[in-house]
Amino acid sequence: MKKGLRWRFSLIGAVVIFAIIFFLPSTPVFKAMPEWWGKNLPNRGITLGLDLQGGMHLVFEVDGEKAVDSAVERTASGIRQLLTEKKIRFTAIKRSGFTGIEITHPSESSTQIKKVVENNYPSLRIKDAGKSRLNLILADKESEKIKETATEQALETIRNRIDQFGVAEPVIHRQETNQIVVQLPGIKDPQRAIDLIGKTALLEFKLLDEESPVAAQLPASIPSGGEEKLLSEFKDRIPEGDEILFERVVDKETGRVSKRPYLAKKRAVLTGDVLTEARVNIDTRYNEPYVSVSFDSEGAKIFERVTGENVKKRMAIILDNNIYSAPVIQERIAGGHAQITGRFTENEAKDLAIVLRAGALPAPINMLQNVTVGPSLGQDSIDAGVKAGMIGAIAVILFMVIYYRLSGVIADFAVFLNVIILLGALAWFNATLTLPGIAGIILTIGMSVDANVLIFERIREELRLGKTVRAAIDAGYKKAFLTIVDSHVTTLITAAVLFQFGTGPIKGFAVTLSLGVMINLFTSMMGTRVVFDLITSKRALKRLSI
């Protein structure tokens, strides 16, 4: 064997071999495989795609409106601590309006709080509402700026949580706006998951007030459901400065669920900004998980501070206005450890931890969109599609053979090595399969039969013309190179359009047509020919089967 021929021999060789390692995991022989293999080799095939293992499908809507709520109300409670640290008088500080702030104050404090606010908060316009009013309002700009952050820090979270949470190639990415579209290929558990993902976890660590004669008359439970008549009921006796919350109670004999009412103070001591770590244990003496939490440093100062000034009250841990614990503090807790309490069962303690961990979404997210796609259906896809696939791989394999006798089986064997190493090619870049991705390897199948076709014919003319088989296989490969490669640099820069503005299944169909189209130019130009190269090379063949 000639040098040229046999280092094409041996890249051909060395890319079959490592496409068939690639998509070995993907096959049922990999169970056979020895246990030292899927430590040492690639161990992760293929990942089928919702349309085909079945999942869910779920589009959620950020709340925008809501996050520039809170970030007005944040502003408010910033500029009140900015005053009172820097001793600058005011009467009151209150919204004004959905954007707006007012603050009133004594007429000889107006300039230094305009200076005040201009320094620290510049996207605030300030307008003079009278001699002791000011009326501070968020630029517009800013707004739509806090709504477009919201929802790439909502993506983000999101994204964390479903990491955490185990899914195996999930789909998340932005739609429009303010929505966020979620697939979930295999899913076992749906409604785990949207509860997982939908949770705002917002952290808070507030005092009780047990000493205000409200807290004595709230009932000692209430049915679940009831939230709304209390509140109604307590709402002229509710003290400034408190709120009513409750907390979920299962008794563990009935299963019967009641809320226990608490008033409780409305500002926070400490939120989970401060939180560092969110990890699963097991109080032994009851048997029940728990989730331990852990602040920074700074947090621990806090923490510790404010446990030493309410020893013997209550603190109550809440997450999205819900009370998960309310213990009484028995000392000054140093370290910046504490535990979250509230009878989970593991699940929910995992989940607890998986949202505390991944950071609290930045405003309220709806569920615009919940389709599940049963197994079923993915199964019946799978069939279908290898079904036809087997039908259209047959037909081109006889017609090719009855037409081109000998060079249709080398055709035949060029399309053969293309499916296998387009399969190793996705299962290295750990590509989802589709059922638009498994069109576009029959649609590759149908360019890697046509670049063959057009080679045989350019070689079929030069015989025609009375060359003989090895000028006749040159010039046929060197007449249909351009053609060829015209043909597959169109296709390519369609693909590349494709995954640049397309979504979710037709990014794959472009995935999977890209790769095969340059899988295509390597197979039909290097694989076929150097088969015949090699048949050439033994002897010089007076007739070529073609």
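Positions refer to the first chain, counted from 1. Just so it is clear, the structure is predicted and the values come from calculations on it, not from any experiment. Rigid core (definition): largest C-alpha set, two forms, superposition within 1.5 Å. First, how it differs from the form predicted in complex with its partner chain.
- Relative to the superposed core, residue 399 undergoes a Cα shift of 2 Å or more between these two forms.
- Superposed on the core, the two forms differ at residue 450: its CA moves 2 Å or more between these two forms.
- Once both forms are fitted on their rigid core, the CA atom of residue 412 lies 2 Å or more apart between these two forms.
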The other form holds:
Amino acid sequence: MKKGLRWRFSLIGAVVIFAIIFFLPSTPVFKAMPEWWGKNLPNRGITLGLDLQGGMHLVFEVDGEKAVDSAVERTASGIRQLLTEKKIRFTAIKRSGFTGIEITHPSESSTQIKKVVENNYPSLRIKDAGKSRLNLILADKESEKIKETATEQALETIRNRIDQFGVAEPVIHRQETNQIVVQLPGIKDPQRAIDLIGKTALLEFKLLDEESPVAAQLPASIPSGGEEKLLSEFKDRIPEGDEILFERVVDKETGRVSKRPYLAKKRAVLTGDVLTEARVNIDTRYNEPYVSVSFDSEGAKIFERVTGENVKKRMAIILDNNIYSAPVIQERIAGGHAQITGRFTENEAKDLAIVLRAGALPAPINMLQNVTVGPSLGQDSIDAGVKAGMIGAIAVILFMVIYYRLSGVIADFAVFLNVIILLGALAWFNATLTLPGIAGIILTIGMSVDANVLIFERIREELRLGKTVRAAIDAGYKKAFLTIVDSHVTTLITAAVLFQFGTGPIKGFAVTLSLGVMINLFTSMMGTRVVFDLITSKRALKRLSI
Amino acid sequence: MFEIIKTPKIDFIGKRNIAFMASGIFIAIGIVALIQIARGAINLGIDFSGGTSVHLKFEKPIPMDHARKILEQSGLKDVDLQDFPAENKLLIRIKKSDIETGKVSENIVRIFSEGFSGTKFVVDSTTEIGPKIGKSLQKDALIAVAIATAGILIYIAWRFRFKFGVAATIATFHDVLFVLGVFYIMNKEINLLLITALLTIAGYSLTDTVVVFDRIRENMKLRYKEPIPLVINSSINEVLSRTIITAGTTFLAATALFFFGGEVIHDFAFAILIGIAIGTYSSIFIASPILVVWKGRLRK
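Switch from the form predicted on its own to the form predicted in complex with its partner chain and give that structure.
What follows is the entire complex, opening with the chain shown before.
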């Protein structure tokens, strides 16, 4: 045996062994392997795409405008508070336009107000608008920054929620400027996951305004969906600084949902950012789950003061503008704990605790895309893919043997190498196998013989010219080489583009296609050559079965 | 030796006018399809148009009329129903909904569990795509096609001559347009998977063209005294058996996908099948004749 031959044989052997070792964890056989194997050798294997194992692919968009809106709102009330504290006189502070605040004031306090704003809100641009009016506008750069931060925070919050929800191998990342992609493989209850992620989870404690006569005029209950109507009815009657909020009431016996309106103070006593802990407990009397929350020391102090000042009044616990419960304050509550009850199921209570712990989203998010694949479809797809692959491979293999005889067997050997190395490479990169990916493998099988066909046809031509077997093989490989490279590179270009722009399943297809093409180049130049060299090295062949 | 064709001597170049005429019609249809896509007046998949699709799998056959009726009663508009009776599967599609993403599929599942209370079903898959995503996917697909084209043109122009690159690109576009045209005429859905298939076809067709071109270039150097049409014609003939065999094996693999790959991949495999056929045709009848027709320097 020639030295070069031995070296090439070893290389191919090594590649195949590596491929098998890497691919093994993706097969059921892996479970039967001894323990040391999993510890010392690759144990990750190929990941199945969402389309094969079932799961969800969600794209959310963070409503950055909303974040800017509430930042301006906060700034306006912050200025109001500052001016009041410093006893600077002003007539009114209100929003003007989307990012503007307008302050009307007696002319003598103009410079004082400007100073306060300049010192405390450097991101606001100040414009005089007549004698007694100031316009403050949020700089564009600042509102961009708010949007950016909102997306970052939303990403973090969603990640926290998913972590606590408990999904194996979720993928959560940002795309474009304000989109967040969430992939949850193998999820059983899609709707619950969407609800969990989508909740803004803005927790607020607000006092009810029961002294106003309007509170008594509110109906005890309205049918679900009638909120808009009620709001427009009461539009002009709602006292300054108050708002109407609704509690969702479910009739235990009929299961009918109705809404109960309350008149609440607009200003929140406390918001969710003072929360340190949220836990699910079970009320032993009614056997109903509830969520108990704890505040940090600052929050506890405020809560104690407010409850002390408002004994016998009602305080509403509000999540995302919905009242969950509105208990009467029985006494001053020290210690910084509160309970949220609301006729939860256990899962609802659990999810509520998760969103409270993970914190509120800085801005609402909208779902742009939701692709959910059930687990049974995934299995069907795998089965169909494997079946198609087997049948396709057998057809190609048979065809090659019939057409090229013994050389066809050699080409089939290359197909076999291709598939094994491709599977190993996919496992090595821990690539995601998708349904189009399986299609890619099957197509690769069809195309993998192409290089060999090119070579074989060349060899046949050389033989027709009367060359010896040895010389014909050499010439065949040599002449086909550049063509093979060219044809592979062009396919690689399209595969690379597919990879770059594709998402999910399509990316999976691009990965298998480009890996397949590269491996193909290796096996056709190395794999079959080595066999031919082996056959011709021992003795000079008179005839080649081709 | 077992050969399909023994040393063929077919006059491919001589038949170029017939081929150009046929291909002219193909391309015209393809361009019509493109225009219709731009106008949105085509069976665009919800990947691009936005909307909802829900796959349901029932445990026993269900009457389609009833399914249609309960959907109508619920006030959902523009519902597209497709059933796969062999597996008791039903595909419900609603395009361009104005309803908030996430609500439509929920609705559909509810309508069916109420309307078919006696028949159990599982939700195989739901897909909801908001209009914004559809727009950006459309843009991405266009960019992908443009980049792929440019990359291929540059590579071939570098490896051969500019003229070869243009000819190969025209042939590739021809194939992609043809498949698009077929999908348009058959009113099949234009979706992301089809774009994937089209790019795959482009890669395949190009491979085919490059193989022929390689032989043409090689022969031009060897037989520099012969007229170019003759050299090109015999080059095509020399690689013909390779062309047919490779097309054949790839076709076999795609056929397996078409028949056994499952319904999700069915149209994809179909596109690949016709793509292989047209890609083979175009490398022989379109790409090479362009080299002959286009006067100018070919030899280096």
